[in-house]
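First comes one chain, alone, set out as structure tokens in the form predicted on its own.
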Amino acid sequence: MFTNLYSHLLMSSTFVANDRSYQAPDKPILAICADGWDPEYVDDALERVLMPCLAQALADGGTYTLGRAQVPTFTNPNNVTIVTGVSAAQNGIAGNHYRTADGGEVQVTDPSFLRATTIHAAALEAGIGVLCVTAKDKLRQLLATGGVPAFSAEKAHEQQLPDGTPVIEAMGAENPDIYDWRLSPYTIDMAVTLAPRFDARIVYASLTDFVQHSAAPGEPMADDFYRAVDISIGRALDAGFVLGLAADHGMRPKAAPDGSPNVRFLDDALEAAGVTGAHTLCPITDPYVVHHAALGSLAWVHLDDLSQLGHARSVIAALPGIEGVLDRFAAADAFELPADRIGDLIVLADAGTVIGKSAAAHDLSALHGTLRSHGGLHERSVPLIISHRLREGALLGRDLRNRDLHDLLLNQLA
């Protein structure tokens, strides 16, 4: 009690994340990065009343509207972008994937690549609890930059709190597996649960997207999803959180007529037609292939020799599926990207096309069902989700992002 009480005296008001100031909340907020939900979920799951617990909020004052997320819309970016508040230009992540200068390629999961505090850090700078709760552990790093207490429940099964306690007994549950659609809500939960072991008055939680790589809004799969997801969201708010959600990303059907994947291989064209020494790089590449056999509607292509860069953007640009080829300047510029973590090209494919390496780089059998995936500008639009009333006119004339999130929950609230 004492412990608590002092740190609350100690506690500023006020603190600042990448030149934006945020209040301490009066109340504990949860923000939750709803990974891979589409609008179309959303809006399904209500006008179905598989969400009653959040139409409830919704109906009581809270705010449903749609923002725009990172491009490329993955997930390390995304939730990089939301737990800083800025761009990737300003934060330096920029894809799951990334290459090396000596033509290596690594997972994007070292703090060490961050380029700026997230607010979680920043706040608990200022003497403010926080915690993060990510259900895919390969977030986990990220998100502990600068000593915030960070899970996965992913990994819940191997973790303990500070007093010794394993994570799985204080949940009174172990963990699901990573493909299991349970993972998310039992993310939300963990949150919930753990947030009093860490007087914690800004929580984050990182959910999974299994579920909407897998099923379409409407499909059994999703809709027991969403039934799980609200009951979880009921006893945050039942506990007393103001709650925020905002996707990472969107999702959208990426196959071709007969159910296989509608891809294009960058590396098999480029070298058919002459282009040697091209490398493409799939940014959305990370340790859960069943998702998605990292195949994303976004890639790099790095080349040995700059002077086939014209005649390796015709290449790409001529490929059926292909809306957009930019040179590394324009795409930085156009996207809010770091120039030096991103290839020579940035490739953008259509709604209904992934992009790939090759036909020998990708195993398909790994697939969960037909492909949907996401990482292209058709992925770009998110819910953003309040569950209580914001000020007058806190949304009026804003190009809302889902970096956005903790503005709202922290400088926006009636």
The other form holds:
2 protein chains.
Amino acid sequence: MFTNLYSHLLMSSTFVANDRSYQAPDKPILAICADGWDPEYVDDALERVLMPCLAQALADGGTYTLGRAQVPTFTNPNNVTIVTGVSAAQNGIAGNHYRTADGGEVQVTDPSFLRATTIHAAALEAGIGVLCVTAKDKLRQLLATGGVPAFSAEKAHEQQLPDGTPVIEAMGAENPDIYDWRLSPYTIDMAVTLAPRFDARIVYASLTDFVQHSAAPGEPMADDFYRAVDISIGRALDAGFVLGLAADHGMRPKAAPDGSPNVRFLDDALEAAGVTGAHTLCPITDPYVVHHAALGSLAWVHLDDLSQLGHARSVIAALPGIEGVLDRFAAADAFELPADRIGDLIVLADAGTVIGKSAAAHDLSALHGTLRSHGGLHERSVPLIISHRLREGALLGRDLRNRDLHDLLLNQLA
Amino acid sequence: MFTNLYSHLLMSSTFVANDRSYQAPDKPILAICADGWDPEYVDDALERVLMPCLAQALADGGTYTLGRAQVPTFTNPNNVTIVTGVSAAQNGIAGNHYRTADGGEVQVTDPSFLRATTIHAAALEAGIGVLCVTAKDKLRQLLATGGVPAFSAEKAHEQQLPDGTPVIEAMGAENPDIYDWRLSPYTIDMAVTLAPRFDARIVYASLTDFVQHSAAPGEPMADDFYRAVDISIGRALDAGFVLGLAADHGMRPKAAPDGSPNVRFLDDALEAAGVTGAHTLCPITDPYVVHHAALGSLAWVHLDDLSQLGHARSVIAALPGIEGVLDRFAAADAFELPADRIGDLIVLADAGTVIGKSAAAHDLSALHGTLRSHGGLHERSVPLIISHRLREGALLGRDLRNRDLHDLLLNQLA
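Given the form predicted on its own, state the structure of the form predicted together with another copy of the chain.
Once more the chain from above appears, this time first in line as the rest of the complex follows.
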């Protein structure tokens, strides 16, 4: 992992991951990937004093600012950009879902997809204790790369600590269901509770956005959620952690005036226009259909026959609610994506629109309430929060991204 | 210009421009905007030893790396991103040309278009001597903002120093014509010769890309040009300057197999498809038509009637050689552009294609040889060169842009 180029940095207090250097922390740090925390939730929760612990940390010198997320604004690409510190072009993870060369579709859960090390794996190799805890089990494998201890709240009832203790016994509480708003606070509590077992000083907790898909800021479930998360944040601070938080993406309503999802089905539109062999892939796709029915505001289109590219582009560009169509190379350049992991066309929907494959392929009946989703450019602005004071000038002139979270926590504290 | 926020930085040795801080230089610096220097020219010139002074500086610890340019990859947006240190979204300059609210078209030459200070104006206000010299006069006014002394090689015969000395008398040589390959080396020589007259320690020289539009790497005029520029670079180094160089954009051939320009005329295509009130604006447009006949690989389309947006998008997306069409907001987000200074649609042509308004609007007969041009994503990768050693780790983990040139020269030297 280390080349001679960085040998001068190999002091015990510094390690390098993907060409970025990080300092070993004086105090343990907890980085939280706050899934789907559109800035509107944070602003609302602070304004209505739902998060007194967070508010106190900010009043005492903490920072709340905005940064930009990786496009597509989906969960896996953004978790991986945060834990690697580099763009999808470098780390190789461009979606939750991926179309293989033979036309199959697979979940991007296997670490073999990774083209970069994680900050946690690099820290571990440098002798610093680490721990990753995810709400959804789908992410656990990616984060466990390099021997990093990784657990999920979703499957906590099946997991054990190295000494054989069941995780839920260590927690002293059963893990909530995947569609329970208590799962994310439980995830933070797991990170704080289990960290001492691994002597972990660089800890990562990745939440789930079921709440944000289901409830707008100010709705009862969102209020319950942010109050409970704040209690968990308070526990982490009391336990001595410096806390950092970045969202993977924002979240917006994507419904037509009648409440139905405002969706364009690309395969249907392409087929009706005589384009054959087009395969829309929704990179939001994951096993958790109740959230979003695999409908997000960005999709890839793969074509069996590239001579139909211009025709396909034209058909899609004519659809209302589409705000951009880019060829593979142009999209890779514009959004720092790995060109071989995206489609022949990349389609962007506007703020209020989502993209599907075909009417037959999405089970809209599974949706829980009015559709709220993400994936495009309108969910790119995300909160970045650091509980402790940053050194003067730490943010001066920076084009902040959520992938800078570990730089802020490890290199920029006062 | 300075807010209280930065008052702690107001030591005599540091100044702030647009939220980035810069240190006053120990040795005078010369930043060169190397117009149209695709990395291929630099690689070729170094390989064939056309630039021995530059090669020696690199051998002695200098740096040659690549960075990314501002999209659209045109001259004014990239000169302004280099001299402000921030993106077009912040500095307001998105093209050489601009469509006004009343449908007129104007050159972006007036400083009133600037929404950011220049590094030179900020340095001057901090008491540091500065000087800007441009090859083309069109840029001079923008760079003179804030009282910065600014001259152009093109109009040197009309300009005088503050003591009344004619510039060409101070130079001891007449200024070459705008279509003479000697104009760029003369520009560098002007910067070096005039700097002492202004006690200038932060000096900027902006070249012209007439040569790169006309000759590929290895062609005789290109060879003459790079040899002559190297002599001027050697003079600058001998005069004690630390030299930095960044290109504003690359350059690629844009011709069909028969040698004619490979161009798509958008207004013609839109009119033929029944879209009315569409106005294509080529932001490459400037007074120097022999270079490129106002044909580049990116254009805006303004629509009188936004209800035709989807139709227009579809018509354009169907054209061969088009690799992307984005709505105003999506383009502003994707490429850090000021949304009110671009079109309703932003059109990207592929590596070998350019975009025009209509066949009638461009005088292709004015073109000097086979068309070479720029403006899109394929001219975004540009050389960044620093003549002196950078401090260890200065480039570690950075997503370098050409707008970082002054940061490298003022903050990152060893």
